[in-house]
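In structure tokens, one chain follows: the form predicted on its own.
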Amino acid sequence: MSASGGNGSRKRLSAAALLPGLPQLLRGQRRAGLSLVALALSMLAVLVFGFDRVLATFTVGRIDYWVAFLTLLAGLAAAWWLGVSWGRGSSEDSAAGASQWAIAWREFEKNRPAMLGLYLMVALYLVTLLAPYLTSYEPSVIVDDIMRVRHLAPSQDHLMGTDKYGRDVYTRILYGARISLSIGFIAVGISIALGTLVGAVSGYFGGVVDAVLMRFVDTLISFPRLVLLITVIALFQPSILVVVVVLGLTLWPSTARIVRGEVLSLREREFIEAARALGLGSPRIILRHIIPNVLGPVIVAATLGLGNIILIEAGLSFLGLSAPPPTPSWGNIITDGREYLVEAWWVSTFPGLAIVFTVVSFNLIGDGLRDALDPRLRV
């Protein structure tokens, strides 16, 4: 039996060394195999076609080049490691023996639109992190001969054309994705953490604490969100830090309401009563027993909130209240091209499409997670 297992391991290592994903394809795991093949081939393509820019990492010394270099190494290592280890164990684990997260992942995999959104999101982040290796242009450098290179149509030299300053639109979209996605993730992290804490405290203690916190939440929700954001940001010098903090501190009330509703039912469960009987303090019960059991709705809210925050940030950039020029973000790229929609449609169209695909991807993932984490929707 051990000899057979050793032969299987050697065959798997040989197949994975030849091409990551090949062992999975041979076992009939098409989705896993094709995913690993696509990851390995894309990383190898970046290494081969951008080899001169990869080498420039050691001479340029910029942080974005080092981030791209580490991403490339991590992608190659992950492809080969997963090619050997993915699916090595038994795939027939029963629902009784599997964790709730493993069951949720199996349900998520069955949702094709959600998996499509996940693939698009992974591809988007890889492209964003590898941006210095995918373009030979700089996002904010304005050439001397602007009249010769401004508003060039999409071509082999400029895949998405150039803007009114002769800057490559494709390059600015790649680097602008860093701003939009980073703001989205950090702001969501702040709002989810704050909303989860407030909702858990409000639902667990109830009474006066619940009344005070929920009335404060109602007050924040009653303000028009965009007007509130514009007012707060206008009081400070527009910057990425200000946008992140303001978005994070103004978008948490909806999460707090979701968490409060879940906690109101959880606090009467037997395991919470048992924790109280054992003499555990309220902070420990909330952090160790309440919050872990509301992570499902919180994760769904975070995923759906990412797309919403990206749209809000794009709107703020369009109004000139986000990343200051010449820092690229999808919103201010659209602003640069709004006066030239007829003669240079590509300047605003391509970043607009990037926003659409990104928001749709996060919404598909959020819908898939909502279905996968809800036991009532499982068949």
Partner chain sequence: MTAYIFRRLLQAIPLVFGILTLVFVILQVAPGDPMAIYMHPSVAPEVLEQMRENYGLDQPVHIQYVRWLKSFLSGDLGTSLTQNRPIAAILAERIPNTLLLSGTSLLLIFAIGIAIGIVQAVRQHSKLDHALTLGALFIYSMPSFWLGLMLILILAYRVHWVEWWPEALKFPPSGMDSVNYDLLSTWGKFTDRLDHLVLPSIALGVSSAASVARYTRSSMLEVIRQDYIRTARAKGLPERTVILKHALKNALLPIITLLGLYLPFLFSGAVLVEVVFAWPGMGRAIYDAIQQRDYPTVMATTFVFAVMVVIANLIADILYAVVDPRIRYERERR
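Positions refer to the first chain, counted from 1. Superpose the two forms; the largest set of C-alphas matching within 1.5 Å is the rigid core. In this text the structure is predicted, and so the values were computed from the model without any measurement. First, how it differs from the form predicted together with the partner chain.
- E273 shows a C-alpha shift of 2 Å or greater between the two forms [criterion: core-superposed Cα displacement of 2 Å].
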Given for the second form:
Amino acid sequence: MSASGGNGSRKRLSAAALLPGLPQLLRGQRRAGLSLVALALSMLAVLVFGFDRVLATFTVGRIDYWVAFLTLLAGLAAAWWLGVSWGRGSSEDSAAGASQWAIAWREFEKNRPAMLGLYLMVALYLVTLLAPYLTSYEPSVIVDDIMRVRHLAPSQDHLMGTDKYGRDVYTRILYGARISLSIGFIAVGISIALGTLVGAVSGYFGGVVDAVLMRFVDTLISFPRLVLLITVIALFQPSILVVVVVLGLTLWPSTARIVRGEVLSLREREFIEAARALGLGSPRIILRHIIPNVLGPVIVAATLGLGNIILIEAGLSFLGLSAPPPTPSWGNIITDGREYLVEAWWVSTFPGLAIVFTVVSFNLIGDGLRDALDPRLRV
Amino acid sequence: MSGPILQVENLRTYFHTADGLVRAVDGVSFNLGRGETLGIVGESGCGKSITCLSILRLVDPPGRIEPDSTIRLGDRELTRLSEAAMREVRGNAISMIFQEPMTSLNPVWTIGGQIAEAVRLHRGVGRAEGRERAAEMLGLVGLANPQRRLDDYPHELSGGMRQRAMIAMALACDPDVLLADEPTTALDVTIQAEILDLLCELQERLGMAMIFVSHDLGVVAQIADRVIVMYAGQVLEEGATEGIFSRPRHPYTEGLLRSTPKLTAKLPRLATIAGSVPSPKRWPAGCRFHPRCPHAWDRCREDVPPLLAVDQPSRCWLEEEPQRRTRRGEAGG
Amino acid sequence: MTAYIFRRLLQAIPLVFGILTLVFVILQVAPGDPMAIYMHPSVAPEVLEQMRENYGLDQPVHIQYVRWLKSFLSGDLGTSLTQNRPIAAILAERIPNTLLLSGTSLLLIFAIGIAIGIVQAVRQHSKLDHALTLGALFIYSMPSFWLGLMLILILAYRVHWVEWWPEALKFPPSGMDSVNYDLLSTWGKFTDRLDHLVLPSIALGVSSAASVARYTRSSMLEVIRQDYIRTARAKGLPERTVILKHALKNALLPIITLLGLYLPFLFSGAVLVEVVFAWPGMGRAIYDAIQQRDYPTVMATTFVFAVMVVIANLIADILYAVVDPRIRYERERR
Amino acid sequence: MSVPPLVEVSDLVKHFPIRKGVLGRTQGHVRAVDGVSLDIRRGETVALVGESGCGKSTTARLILRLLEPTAGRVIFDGQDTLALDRTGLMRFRRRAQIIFQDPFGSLNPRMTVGAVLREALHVHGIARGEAAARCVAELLDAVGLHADDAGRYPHEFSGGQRQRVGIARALAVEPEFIVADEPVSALDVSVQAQVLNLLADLQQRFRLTYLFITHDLSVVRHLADRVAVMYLGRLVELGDSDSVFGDPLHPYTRALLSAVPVLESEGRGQRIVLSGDVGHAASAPPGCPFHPRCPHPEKDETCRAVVPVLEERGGGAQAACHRI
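Based on the form predicted on its own presented above, generate the structure block for the form predicted together with the partner chain.
Starting with the chain above, the whole complex follows.
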């Protein structure tokens, strides 16, 4: 690979300019090649088929159009840039000096369901970010002539039919994805940060600190999650912000338990004792020796938690305790369709499928990470 | 002696893993005479435990006994028996005891129940009779108060007592052959001594044959009549215990003996074997010991030596070209 | 053993206090006048003033807290604003219904989940194993309320258009019993109730069943790797005995503790499923109360849910201690 | 006699509480270490020998102050280690180090070997940057590894190599005193000999003092200058290696020696088989802890009631037994 001089790199450049992924395919790196081809082609397709809506970005001046525009640019740039650079030189990945993370990634890459989940997740986020370019309808606008457009069955005009107000279900699902996909990250972020902190402190210091913190965790865990959430949210006014914060503040105990368990078993390990024998201080031991070793289980918990939070948020919006209408969310679209379930089955069915596929993709990734990060499977 | 009770010939047990073929046991042959104790010695990963498990056909997938391997018990060819017929052999004609008495007994059933189970299965006797036999066996292995011990769970016994219970379980059906896989490794020295004495005594009394696997040369020297030395899935040397320990022929056996610390003599330095045990995924070509052998020459790197010589066969080209023996080997490391 | 049970019981007490305290704190932290939760069109201002005094809301927080503890612990959960009767009485009607639904689901979860898990473990890496793993993945990624709607759509409505579909596999879409329930014989009542239970209990339990199957599978695989399974095989036991006698008990022991873990999850699901199926349980009660801004009922129901979880955990732990011979020993050693 | 010992251990005691009953009240103690006194002179190797659960590892951790003793004192080079302040303790950590048994558990799986060693150098301000890299290379060379190995992770090494890394880590801070806690028990015989030789070489080269903890008597025969035998939290015999191996005084030491399987058939005397199991420190018997298993023909009431003390028995040997 390194022997290929200027001539080779020019060839690669022209191949990449023609279509990102071609050089990778020619080199026999099928996965890298195909994903780059897919990325480039889908971005081009959005640009070509949604050209008028891309243009509209400059006239409408709405923030989601700009987000979509930047995503499109970034997607195209990434496709071509990676087309040139990806897989160059790194083909001779040597086994020596590979960190546990690198090894975990290699394991993960070999896991086909997990990679499928990863692709699915990337696709979901791209679709969500590009939403305005992918539909010619508006999610919440109700036309005057409702009776003519309400409860239309799925067709070419309305891929997933229309609801009782004549709104395009496909469009509403596209826009509704934002809530499901963004709430998860923030809430998981809060709960992981809190859970790791409490778990690590509890496990490392033990004694009274541990006892008090763990009793608190026990108390929180005794509440059925959804019941606690609806109680708290009902007392405040339901809004996205309240939902995110309350989710984050109520979901951390399970992370705390996982982290505490890991820290307790780590504390018994000899390398921690060796660190103490070397005179290392507690902060350094926690940061350098304990946290890196609990990161694996925490990442797995976070990924699986993402799927879980999407389900919980859907339940809350189904009960009308999340985003207030007319903002679409997958859960409240299902509620909308419930009344006319038999007459217009499509309204409730498709958002449900969207939830299932999203959660499946997170769970596939989470399972893949668990397998890849579990040290018991190696050595 | 009326011919061997167990004959193993060209036993090959390979693991067909995703990462490639692991030739854990690769062409092992030996005979076990009636009432004899055969010691199998080797370091970790040499295939000694897999050899034992192969005899009972208990190797878990992806491990497999390759075709052309023969394991003959009397006139029965074990590799060709049906699974049902093989079950008749396990625990009945051949039994096995394992290294970890902590984990080898099922924690949720009583000791008595676990012993009686085998008796009832193979002898077709009833509950009461099975229980009686279990108590008898516990008494035989030297547990005080056997009747009361029957209803104990494994966690209520100490390590040494658990290993006795394991032995009782293995011997409950009067097996012809006992496979003991590192039965004393997990025990304290003083307890190990008790268990070794018990095994010796029981073997004499019951007249069974025994294969005793250990990484500890001292233990094997004490209990075995004959010894085979295994390395990298193969037998490197075989002979009477006395011969192996006083006149080892193979450089590996020699090295192993010299690197073992002794109680009697205070030496300034121990002799060592260079390098470390190879990974079963990639055995060295030619003689598998050659990268660590102080005498190795070209032939060793290319050709696989057979087990040469008759009364104490050794898998080494030195048997054909003894003049190649170097000084460096004598000095040791 | 008795000491262990006793100690476990003692441990539950601070938990109940914690739950009460937390509910109290939520009430206090909620924005606005604490009395706002009683502000309801049906409550006259002078009544509010009276209540403020009755509840001691003019008193300092710690006295309010003590009063709150006293009343809840004596079983007085307050009065519903919309129904004008003690909340305890309302919940007394609702609790059995929720327990019936969750209990049926729990049964379903463990029966189906364990059976599938064992099959998967025994046939590890087979096509069947992969198919079941994939199926389970989809099932536990489904929102229960959506699954409920789909079940209603298909098994309560669509099938009526299918001529060959057997009558026995058509289910009522909602409610706990038919309109003519009171006229039915005892057996008729039983089957009618059962008929109404089928769809909600499936909707509620199926995702947990998938996760129990997953858990059982990995637990079985873990156990099958243990040394004592090799010992059992070395004794010549048939594979059936090895699996059913030696592996299963060890694998199922940790699953008992799941019982306590699944219950909060089930209760969460019950809120949604009871709403979907118009099942008159506690979940439905809390949902209605929120819709009607009947906050005292919301808080009391939350409290009762949590206490039920504590009790379930207690039962699971004690059961575990009874079944596992090791546990007594370990507790003593520690 | 004029040179004071490097380490003076006096009446070291460590009790772990046992909690029991309804309220989890402390109902007694595991007397893991129950009054151990021991001097370690500069440059010598003392072997601490005993079976599992006898308290030898706990003793090691108490001496290094990785555990806080219940009672007793440890004087290191004239200083009471229990009275050390933060900086004093750091200085002590630089002078006294430990090597562990488990070559898999004793290295952080997420750090390269180089990072492990550099951390030790860094914390004690021994070397940074270029100098640290040079130090790491020297250390790896000293324990028989390659300088290139610094970039590799623990899982890429064999058991014997990991043990060498563990030794390098202990050496990094240039200590005088090293506690080796069963350093070769987890290794194959052929590798074990390499590591034992390495330890002996390093002792010569860096003038180290060793406390060598093991359950395997044969391992310490050629390494130890003096041997201390432990049983249920107490020392039962202490003496020069030659006297302990050649003429053991305590019945337990004799039994222990006789139980070691040896290669040479003529080299062994009459085997003394002990009855019963190694006791548990939680239920140590009154009197001599060894009396329930003691094969001594004259054992009597005194043994059952009075704890024997470690006494001088001539020839530099000490033993704790009423019947010598």
